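In structure tokens, the next block holds one chain alone, the form predicted on its own.
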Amino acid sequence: MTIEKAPVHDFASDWDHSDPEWVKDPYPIWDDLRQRCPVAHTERYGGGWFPATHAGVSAVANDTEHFTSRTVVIGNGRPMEDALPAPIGVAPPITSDPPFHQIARRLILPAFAPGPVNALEPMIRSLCSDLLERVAGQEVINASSDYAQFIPPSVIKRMLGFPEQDEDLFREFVHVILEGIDEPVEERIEKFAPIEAYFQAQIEEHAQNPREDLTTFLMNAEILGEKLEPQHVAGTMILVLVAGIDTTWSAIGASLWHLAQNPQDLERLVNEPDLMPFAIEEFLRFYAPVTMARLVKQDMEFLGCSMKQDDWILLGFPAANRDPAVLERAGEFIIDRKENRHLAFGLGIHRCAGSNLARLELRVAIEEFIKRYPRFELAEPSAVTWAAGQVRGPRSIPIRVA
């Protein structure tokens, strides 16, 4: 069940990022917001704020003396500091605040350099290719659900070294993670249970038959000569796995749907493929998918605003994203957009670790799709739906390629 809640009538005072509205089209709300209330306020999850603007967002995201990341998926709930296994985290190093922060991150780096994210270029090709094999001949293919939902599951899967018939189940540990965000406290912790449960079987399973793969390098890494806590080696997987996927997966169905509705910017890209870096860095700033959370430490005055102790704070960063003040023509999208220091991957500490694999996923889904279909539309733009939550990205594109 989820909590029944009331629309929203101002998002100023009484923001809810899965209102129907806000997950519809947030882009006039973060517009208006912009102009008139550059920090709005809730209520809502028992209390938060959402800074709209480029400079809120940065002075959030790059202070961590103020505000702590030990949680960054807005719920009805709040976990306690001593609940949770300090200082690491419950998804290290994205829920671990300094010093710890930088020797967790450290650790993962390596896997995300470019050398090993570039040799799997063959491997996401190839799957690619496949997915569009396998509906070839149909007039309608829905981009999200027959091809985009596919490509970071079988990444991300071939990295952790998970089973294959598992693909389902990761997409539905993400629904759980970042969608259910509605429900019950007591709701949410059980459907986690099963989560933690599958990690755990996982870790005791490359125990017993250890491989070349990152749980492997996990369970094998040191920290000041002592290695990892179970608690770490798992966290660090689920954040692996949940962020590597939905991030993925909605930029590249956006990224889609943009080129289904703008037929001028999918010739270019068909017809100058040296457009394709540029267009790359435009769909992540354009269609950011990711918010992220931050909770404030203790009560003070910020932004302007009086913030409690616990109070959520929802980094906006695709809002940022088209702030005027920042950015020239920032509410267009523009395929050949030079200068574009966008914020998809974050700011600060917590920058996306996996940057490099997330352009790479990016640029071979959309170059397979373009070069099998080079000209396509949307076949039925009312269908077209999107996710609720933190990762925002089209669930269902129909789109017409014959």
The other form holds:
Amino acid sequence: MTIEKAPVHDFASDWDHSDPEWVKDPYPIWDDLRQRCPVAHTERYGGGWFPATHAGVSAVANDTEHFTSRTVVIGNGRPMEDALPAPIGVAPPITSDPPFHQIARRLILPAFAPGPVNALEPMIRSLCSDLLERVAGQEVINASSDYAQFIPPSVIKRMLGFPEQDEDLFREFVHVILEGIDEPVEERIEKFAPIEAYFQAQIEEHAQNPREDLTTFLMNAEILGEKLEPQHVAGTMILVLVAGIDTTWSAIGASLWHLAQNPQDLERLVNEPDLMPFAIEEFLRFYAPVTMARLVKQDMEFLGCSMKQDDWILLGFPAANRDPAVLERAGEFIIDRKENRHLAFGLGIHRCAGSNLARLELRVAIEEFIKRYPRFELAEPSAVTWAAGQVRGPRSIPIRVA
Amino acid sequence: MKVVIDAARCQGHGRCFSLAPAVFGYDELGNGLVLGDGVLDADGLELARLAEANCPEHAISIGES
Ligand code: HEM
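Here we have the form predicted on its own; I need the corresponding form predicted in complex with the partner chain.
Every component of the complex follows; first up is the chain already shown.
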């Protein structure tokens, strides 16, 4: 069951990131807000703000004194109801504030540093080519549901050391956590129960059979000589699963969706492999999938707005990426753009811990796809659907490959 | 000319060592670091400028050595 909502008439005073118009194509809305506001307000979700400019997003992302990450996904509930108290938060380090944040973050960063991540490349490459092999011979394949959606869960499953056959479950968990924002709080808590139970079972299984993976690592990790709190271990595992799947799947999907409609970009990428590093960053900038939230700690004036304690801030990294005040031709996709300080992976202390892995998956997924199909086009533009919520990406992309 | 990374600003986006591996490396956390003494020849300068222009945190600066 979802709560019925009135349609939005003016995003400046009543924004809603789950409104169908925003879900379908948010960019014109953000362009308009950037000129008019530039911080939009809403009474929905108990009150919140949306800075549409690069300056506004940076100001909030870099200010951990006035904003907390205690809850980073907007919902209907008041924030404290289903969250552990700061500074640990439900899913460290993303829901942690300083000073604990840095401790929780440093713990996991080595696992996501370039060395260990780059070692995964051959595995990801054979995964991608196997997925394409499964639909070989078809004239139309779905770049999202036949391909992109399978890549990140398979990688994460191996990192965490989870059973082969559980991938479908993960996608369901991610859906519950990220896309169920319009459900009442009680229903959300109820739906979370099996997720917690699943992770608990994995932890117990790892206690019996410790092995070389992130789960065992977290279970053995210590902070100042003490083992991590059990909720910390489970919270970080859930975070890696949730943060690593929808996001990367969306980035791969959006990139292929772009190439399917822009034959000149596809042709250049096929013929000029040296463009790949720049193209990857432009895909990430232009179709940045992730929008995160903060909560206002105390009543205050900020960016000219009277913010109240526990108001939401929707941190529009994707909107900041298209702000013409900081970037030339910000509204255009330029495949060989050389200067690109985009914020797809956030800004400040919460910079995406998985960014090296995400980039690797994105690059290999595109390379393998265009190697097999140097020419392809969108088969049915009207069949493309977009995920609602704070992670934006195409969920169905029928592509004609022959 | 010489390049430096402000470690207090660097958050490990990894743009510098990806774009200019001849000039930048990374530590065990994946944060960027300058290889050697950071003094740049002409090629190094061009690479360092590219990295500087792509750092989301504005953590890289290039100045007189
Ligand atoms: C294209 C894919 C991805 C995008 C666009 C993305 C984006 C982001 C963003 C914007 C943040 C900052 C959140 C904030 O400021 O509150 C973040 C944090 C995080 N991401 Fe990603 N992410 C991606 C893939 C991944 C992957 C593959 C993993 C791991 C397997 C991952 C793990 C994390 C973690 C652990 C954090 C929390 C870091 C902290 O709070 O210190 N992400 N991500």
